[in-house]
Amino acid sequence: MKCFSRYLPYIFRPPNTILSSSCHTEADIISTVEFNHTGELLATGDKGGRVVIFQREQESKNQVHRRGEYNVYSTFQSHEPEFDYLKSLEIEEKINKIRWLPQQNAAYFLLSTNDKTVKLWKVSERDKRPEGYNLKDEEGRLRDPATITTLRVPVLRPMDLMVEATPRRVFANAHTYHINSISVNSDYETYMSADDLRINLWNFEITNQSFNIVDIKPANMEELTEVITAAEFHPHHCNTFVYSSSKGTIRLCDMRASALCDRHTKFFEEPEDPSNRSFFSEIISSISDVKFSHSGRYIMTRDYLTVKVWDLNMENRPIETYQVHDYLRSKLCSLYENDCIFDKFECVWNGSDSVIMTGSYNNFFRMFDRNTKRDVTLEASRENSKPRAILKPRKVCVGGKRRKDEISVDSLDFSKKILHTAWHPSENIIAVAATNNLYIFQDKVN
């Protein structure tokens, strides 16, 4: 397991406001984190509907070690709170997911979604402005044609760099239930959005209609036994996608087989151990995140206590199971009472699919090396936020005598949780969202 050191403790704050981590509003809490395909940009969304994009600094000859630091590149309001008058329901502005599109030109494009509406944003730079219009004056007002006696050729003048974010498409009115996932297809012409009961396929050029590819809504809602929790396209095969359910199952679907993928191609489920059966079994088996490996050979799923890796060629059981915080098994009753048992943790692969990362409580996050089978627990907190300081592994003591560097399971702070993480696509740089703070760590530089 590689050792990670902090570059800078990037603290995510709302625009034009300075807040400490102990003094924040609900709107400041980070709800999603995502690197773009090159890793040069990092986007975060929060519960206030804002998107903040960080850009990686370029390497300078004088300060080589500063390569890798991220600074704020652009901030914009993606979604606003709305009200559904037909159902008398408030629609939160919270950003549920952000997904980047591969860069095709000088501009960047990303998808962002709240519970109901997906938006396609264009982020571009401007460092020149046109001057010398014939029909407009310098203030932009229309001129009287009778006063125009000469023909001027407009010219471009240099100006301070300005980053603009503009909405290019708005995909709305297609989901009855809350959107939990969006995924860009490998053909880069389509993407899918998933809610609790349906998955829709969209074309980027068409905003007024989508194609329903999965519908698990029963005729009688009283017969509802499971919901869709996450969905993702295969990284290389545009016809294949996977979705997970609250029953701990994963379904692989092939759009070539049927227009409506109500019949899965493969069904992944691990038989439950009867000796571990309890009142909480169904809740903790619910899958909160599913991710294809970069190679497309494996699927990773995260439930409440474990991360599992599945081989696409073996449906009956996972090939790897990693315990994230098994010491909480004895605390499930209290976690149920304070609703923490319903927290939805995400999981990510590193660029080579050899290491897995996921979050936990007390601002801890876990990393598992698939080759060496070693694991480590690290902490993202402002208390140990000295720049370039090496992160020390943390250990949780379950019972008996507690060592000096260990923390008791009874001392864990369940209000501090790391639900959202991201890994640079090619380097050992990770982003960890801890409430309203964003931490960026890099592999130790010798």
The other form holds:
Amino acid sequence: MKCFSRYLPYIFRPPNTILSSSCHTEADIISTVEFNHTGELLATGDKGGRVVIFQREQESKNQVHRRGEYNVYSTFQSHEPEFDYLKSLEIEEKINKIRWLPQQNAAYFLLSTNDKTVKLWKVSERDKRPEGYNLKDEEGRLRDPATITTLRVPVLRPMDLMVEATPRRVFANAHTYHINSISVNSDYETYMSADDLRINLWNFEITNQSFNIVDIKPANMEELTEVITAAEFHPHHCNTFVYSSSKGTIRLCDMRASALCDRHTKFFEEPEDPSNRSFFSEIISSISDVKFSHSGRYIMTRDYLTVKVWDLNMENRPIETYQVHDYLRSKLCSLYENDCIFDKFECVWNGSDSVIMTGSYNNFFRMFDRNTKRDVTLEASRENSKPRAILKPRKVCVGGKRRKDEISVDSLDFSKKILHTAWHPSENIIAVAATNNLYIFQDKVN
Amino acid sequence: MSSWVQKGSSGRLLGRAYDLTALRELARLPQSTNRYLFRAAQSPCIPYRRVAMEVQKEAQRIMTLSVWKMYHSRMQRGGLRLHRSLQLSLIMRSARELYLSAKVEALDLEAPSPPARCPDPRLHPPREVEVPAACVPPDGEQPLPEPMDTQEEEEAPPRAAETETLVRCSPRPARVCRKRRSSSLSDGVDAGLVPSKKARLEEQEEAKDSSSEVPDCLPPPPAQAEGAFPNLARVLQRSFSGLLSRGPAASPTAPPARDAKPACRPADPMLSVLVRAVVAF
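We have the form predicted alone; now please give the form predicted in complex with the partner chain.
Everything in the complex follows now, all chains and molecules, and the chain you saw is the first one.
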């Protein structure tokens, strides 16, 4: 895979963090990462409800080697902890997902959500300031009218660039269960939010109403067997969306068929391999993430041990299956004991849909080239990555004699997990969130 | 095949190790359960019943762990997560099935089974010879950890009756569950023991119903076992693969932690007790 032979690692940390990565506060743990549609901006959300947006530096002829570095652009508190008095439940401020809207004017818009509330944020720049008011002085205090002797027209003067984020819409009180996904429709007028049992369709302009398009809540909750784990709109067809379930199935729905899309148009399920049947089969088959390819032809799903690529035209099995960390299959009981078996990994496509990437433990992340069928395991760590150094492929030794650079399965650090990654829409730049650190890697040879 | 030996708790050698991979393939059990199988299978003299007991213990451990996780998840910020609760309940159900299956297997071996079911009458004479030789782990044949098993040894209900017990208990759990509620509140983390007590309650009632059967069911010799390893493998494969191949449709649906009112499930007295333990928190 020649495009991944060299990487330039850049290490970013969220602002206001003075602790080192070895002792971080839980609020700094990054919970979502997302590039915008041009790749110029990169947004991260954390457990403390903050959103940090990075912007790519403009290319300059003077400093060629600094091309494409991402710097902090804006930081704001998106969600605060809330309390549901009716149920006596605290609502976490952790940002579950961020999705960008396509840019239509000078401002940037993004959706951010916690467990219950979705917010539309406008991020805009201000580089001019009006000066010369008649009734107010420079500090904003009202002037004594008796002292005003002349009349002047206020003028706009340049000022230091200020980036401000304002909440334009708040979409609240529509979900009984915890929101796990949001997805912007290709019509750019609607979006959907999915919780464990329901999916709602919103219009950006209307905050006090939403349409329920999927409802899998059984009449008797004792009969509940599966929940919705992720949902996404088709990138081009505004009537089509998919949602994945905890049973390892994916349903594709067409909103033209009926108002309530409880009956799927397509049902993707792979029959279980009986040789892999084990005590924990049911819970490791739960899909943690589903993503459409940029072309709209394929969907990719991530369950605990594998990544699968499905063709929308074939429902009975995936066209490709990639083992992410199959060496964990024999350790499922231990992973259940330390709760790691419940980790929800995400997966991403590259811009051309030829490579897929997902995270693993020990700060490893894996890339699979769909064309050459080659894969690589890389590590995001401070110790192994100096600036401008090249990432070395890593290997996990599954048994027998351990070679020099290999790491044995028992030495893996399960507290260091990479759940969230993002890939630039057109270039080979990736963002990898490792607990509270954000790593941005770039392909040196473009 | 590895060839190390391990000392038992009594300080005596337990024999040669067997291929762990092969055992794991047969049992398809979680790793820690395999450890018990591994130790148990080290000596062909250790009866299969010991293996079943170990599996029961492991299943109980997993059930207890799951209940603790369920309890702990309620204390988390953000409240109960439906997906997590569903997954925990799936594990609890699997552990319960494993536990019940292992218990049934253990009972099956104790009960004087008809010749068609008895593996090999030729085993009887060798067994008598082996028993003194196999006093190697004397505690292996001792009274079992759970009081329920002691109860079973005394009454030794046949397998069919065991199934009937589970079915006939249907009118009872409603009453019993209400009684259990207060105990489950205080003994949340010990919920693993609650099913044992519940089962003993069933056995007591069963004994009352069929007191005439007691004299007929003599406690079988505890050293009744499969002597050869292939037989052990067959029994393991038969019991556990059959259990695992049973789809979710055949068994009651998993009880999720939910926001609805708790309700007893008459077909699953043990599971209902677990559910009560979960909901009570």
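Residue numbers count along the first chain shown, from 1. Heads up, when I say rigid core I mean the largest set of C-alphas that superpose within 1.5 Å between the two forms. These numbers come from a predicted model, not from an experiment.
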C333: Cα shift of 2 Å or greater between the two forms (core-aligned): no
